[in-house]
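Only one chain is given next, in structure tokens, and it is the form predicted on its own.
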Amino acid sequence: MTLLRDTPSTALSFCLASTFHLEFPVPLRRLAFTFLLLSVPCLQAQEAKPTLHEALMATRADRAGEPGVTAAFRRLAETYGTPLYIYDQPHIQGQVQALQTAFASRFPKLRILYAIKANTNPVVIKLLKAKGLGAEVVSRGEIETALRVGYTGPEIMFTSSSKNPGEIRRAIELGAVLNVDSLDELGQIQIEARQQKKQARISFRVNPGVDPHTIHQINTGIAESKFGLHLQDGLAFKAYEKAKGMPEIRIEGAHCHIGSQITEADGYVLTARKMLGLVKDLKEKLGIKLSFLDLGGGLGIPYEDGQTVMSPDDLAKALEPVWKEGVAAAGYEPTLWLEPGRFFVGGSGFLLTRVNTVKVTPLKTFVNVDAGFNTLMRPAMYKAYHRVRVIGKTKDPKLVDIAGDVCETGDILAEARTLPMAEAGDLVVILDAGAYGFSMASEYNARPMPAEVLVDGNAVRVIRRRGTYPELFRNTESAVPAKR
């Protein structure tokens, strides 16, 4: 009834009469009731407040100035503090469904894994495991994380270009697939498997020499990359030939990964063609039939408003004819493995920050927030672009830098952005922070780690509590004041 103040006085009288059954003649009451249904706000349903999920979607759609969105983020900030990582559960689940739908209809032998390094929160990993995804890991810590959420060793692929002896030992114990990156590593795996009296399950990571045209630091399939055994000069083929003669080794598959944040299909198509050529050669020349061929992950997401990127359907459609041609030439079909990370979780993430101060200088205006590159590393490390929204503001646009609270000149989260002018106490949200956000965060400058929450509809679940100042000193020797 809050809108009653806006109704004409006559209509208000009819409203009260019809609502509370006052002594008006019946025909008059009926007329009033009809009029109210059509035009009087007092009986029209008030516009429902958006759920938290809807507020996140509205923010992604650049509607962060709406009152309902503002109320939602204020609720989150007041309840859980800032900086705060927020993940949208329906978005994650929708991304998985999109990839599964696109590929399952074209590739009947399909296995999808989640690259855990993108977001290592156990609750997020459980969501993806529940959708049937395996686990691709790059460290002992990620192996233990996968086990903690319920994966078994055979469901894990361990990929790293520099595995230590303890990691090799643990992977063989569990029966995980070791994705071998060098002949040196192969020899170490052979020795450890012999000591354990087991056969180590392996694939080789192959460097196909393909440039997918992504950020240099995440371009992993080019010839100068540190990753994999090169197809060039037959190095990968020779590795398979050597492994075939080792009784401690069981060859399971072949793997490649050409990079991350890839937005066009051409690099994948060329890579698939090269890798399927290797599949054919291994069978014809060495008698090796692979159980799987892993084409990696790296499927990109839009980081800018209006940006169009390749969809899962685009990629599946582009790969399908190459795959069919390649398996026909090889005479058999291995299972296609894929291992995205960012694609599943990146767009689900929002980093909520609070404005500490605004500073105008002769050259720039800095909006200083309570997060920095210790909270979100990507802008400083990769010059990566993230969309930014000032919550509840739509007017007075200014060219500003969103600056972090780390004591470094390079701690700029968003440079030269035209945004509604913020002031101290306002909330600023950084979008697409679900991948390589918290997982790359640190306690640099002695700042505790942020909290993480998961949103589903209007429900919020704390999936990692905020770090504390005493935790900064965990694992250190207690400081005892010297006696004087």
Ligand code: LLP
Contents of the next structure:
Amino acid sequence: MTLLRDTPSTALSFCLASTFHLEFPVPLRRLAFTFLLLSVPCLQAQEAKPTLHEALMATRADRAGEPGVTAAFRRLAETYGTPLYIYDQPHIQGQVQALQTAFASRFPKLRILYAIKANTNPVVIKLLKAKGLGAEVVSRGEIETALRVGYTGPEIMFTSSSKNPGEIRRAIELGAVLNVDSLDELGQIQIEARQQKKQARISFRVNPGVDPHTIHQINTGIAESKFGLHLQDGLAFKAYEKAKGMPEIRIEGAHCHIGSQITEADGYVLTARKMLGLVKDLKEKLGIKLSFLDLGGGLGIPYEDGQTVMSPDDLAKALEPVWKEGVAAAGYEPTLWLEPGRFFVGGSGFLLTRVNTVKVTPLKTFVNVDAGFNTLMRPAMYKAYHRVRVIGKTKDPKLVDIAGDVCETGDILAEARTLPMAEAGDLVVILDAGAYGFSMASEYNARPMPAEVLVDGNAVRVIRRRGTYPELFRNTESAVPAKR
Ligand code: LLP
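After the form predicted on its own, can we look at the form predicted in complex with this ligand?
Let us now look at the entire complex, which starts with that chain.
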């Protein structure tokens, strides 16, 4: 417990002992007793002082008005500035544990990767790597990021529907799995592998034609989406048939990813059924046995107070019978791969901002903060909902918009929220900003990139320093042309 954390506890123990020590003179015992009584409020205050991790949890639990929580955020803002991304390390580790526990007991042949696009901070990726996760990447930059944190080429899965020749070359050189999105790409991989005198390891990204009912822009497995080779009309099957005849290609698996922020298991179940049907067909009709079947990422997290979403356990439970039936029909069991991003890091992230001004207009009240869609793109881009907490305030609730500092009407971080009234200088925290927050941030409006810190207990580690004004010009004053 936090009691006595920073207290001179030896003095208090002495007083306690003296009070009840019958051989001590009465005046001394009275004095010790008085001192003990006087220290009670002070002890209570000590007890209320939360660690930074506890302050983050309290904020999530809508207790951001408490003095200890306020003090913790003020300390962070004064030391590291705002806007500031704060990640809670135990949360990330707990999420990995939850997924591993739910799946490992039901799927003995299991491999979990981290879709690093969700949060590409190398220290965050290292946390996930330390838990045994592989890396799913979508660009040369993400390949280099994965290598930098210690992944080897063969541990990397490279998915993109539009890979450039340099990316294909690099992935083959490294021995990464290329997750192939079209026949055109397959042909290019074949030529490059021939040149490198290597066999390229591949899977096909399959479009299963399943709608998981999520936000339109992140719904990827429906027939009209740009991703993957469609199961429909046998396109995916034909791609495998073609690849089988290519000596430069080593077929290793099949992949699909039906979307992001999925909150119900049904879409996964239907997808798994369809994909296992393909697994069976490939073996029976083409003699192809896959080493893995990747069902993608997409596991949703609760963004709203009281929102319930499918848990890893719900998903594992729902998939288990379909998987068992499918592998029995196929006559063998490929390893089940999963590749979530958001699920691991989303809830760990808190975006700390400071109020610049408050403005009352005839229609609305705007609380203008020092972050915008350049810092957190999700609300503007997807109309995504993020909970907001005003730090240190509990009174005077008002209907307000939390507005960003970008010069665009659409730069509203939270619309029509009833929140304790904030004033200039107050701190406002936006929750669940750990996934697709910093990784989608930009320097738009010439605002330097925010800093990122990682919290563990009461320890804070700066894992990315704040951008600087000179950095805004870092690539414009060089005479050397950039090459891919
Ligand atoms: N695998 C592939 C092939 C993906 O395209 C993605 C995400 C993932 C895995 C990880 O999905 P997750 O588990 O994080 O849902 N910017 C949007 C999300 C875009 C997701 C893109 N692909 C957002 O802020 O909601």
